[in-house]
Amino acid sequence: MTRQLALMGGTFDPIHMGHLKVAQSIYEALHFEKIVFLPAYIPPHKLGQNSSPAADRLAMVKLALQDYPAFTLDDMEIKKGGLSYTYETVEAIRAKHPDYEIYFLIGADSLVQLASWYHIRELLDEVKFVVARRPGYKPDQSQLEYHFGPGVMERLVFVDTVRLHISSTDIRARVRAGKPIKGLVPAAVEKYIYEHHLYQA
């Protein structure tokens, strides 16, 4: 049998409730092995925004990950510095996992963006794509395909998930307006969030 692993990466500015349960609901669904959260450095659609520092967005995340024995984290893309691409982190993982088959989580709304990833063609003979969708959603194959090829929905498993109407703007948003963020992200990064002084004014 074959091993599986899934890879989860954001910015996680800070990471909250929708991605845990998100990542959680698939989890449940496809019975992956492990799923490993991947903290970007600098992705590259967020150029030129003003993220956390990388320690911090981090050690949210660590927090985060206490209560969820699955989910792993790994630091390469902030240890590593830079554009953080998700075609180079998952060229490292299959060198560190070469007998595992790789999938990478995004939602369904990133799914029109992923024709301008960097070296996605490629991306899609590495991984499959596994796309949180809310239930109802349905893809359009003819537009798909005319982006990535006959054969990209071989590529894309569709999993039906809990949307948490949450974001991290919003939470940096709501920090800085002093008004309450409990229950929108791990009590463990509340604390840190507010004993670090994160998001203020």
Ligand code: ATP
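Residue numbers count along the first chain shown, from 1. Just so it is clear, the model here is predicted, and its values are computed rather than measured. The term rigid core refers to the most C-alpha atoms you can superpose between the two forms while keeping them within 1.5 Å. Compared with the form predicted together with adenosine-5'-triphosphate:
- The two forms, fitted on the rigid core, differ between the two forms by less than 2 Å at the CA of residue 169.
- When the rigid core is held fixed, the Cα atom of residue 66 travels less than 2 angstroms between the two forms.
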The other form holds:
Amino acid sequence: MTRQLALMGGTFDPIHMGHLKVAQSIYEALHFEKIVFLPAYIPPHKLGQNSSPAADRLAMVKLALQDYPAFTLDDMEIKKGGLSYTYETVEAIRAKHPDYEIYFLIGADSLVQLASWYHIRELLDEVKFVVARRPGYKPDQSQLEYHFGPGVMERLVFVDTVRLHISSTDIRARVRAGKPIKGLVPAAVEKYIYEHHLYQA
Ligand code: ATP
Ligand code: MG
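Follow the form predicted on its own with the form predicted together with adenosine-5'-triphosphate, if you could.
Okay, now the whole complex, with that chain kicking things off.
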């Protein structure tokens, strides 16, 4: 049987229980050997928004993954710096893990933006996307086919995982407003956020 791994890309500013629980349920449902978290340095669609330093985002991912033995971290995009294009990252991952079939895990909100991804059609030939349903985002098949061609649905695996109303945006806003974030992020990440004064006004 082919070994399969899934990549989980994101800015993780900060990593939260939405990422972790969705990844865990997909890991269990689809029997991946591992899930590789890939923090982005600056994703092209987030240029201009102020994000936390890569070192902090990376440190929080490391703390969070301690509780999940099947989840690993690859910091290649952060090490490389500059813009991160998933198409190029996937090529590098493939070289590192030649004996694996590679999937890419995204939330349904990212599906909407997929059309703007660099070399997306080539990327869709390379990897299948596992799409986790996310509250507030409904995939539109005809729109997807319009953007990516009639075969696109075969390259997308929709998974009905736990639906969690958790986002990094909301967590940053809660910290800024002095509201608790207990339970939204792992305890070690919560501690890191306060100790390093992240997301404060
Ligand atoms: P932000 O609010 O800053 O955009 P985010 O919560 O969306 O942060 P990202 O780092 O942007 O987190 O997301 C990384 C990946 O995880 C994306 O593919 C996103 O769709 C997915 N994701 C994040 N939160 C959830 C969630 N609650 N349910 C399903 N997928 C999620
Ligand atoms: Mg996001």
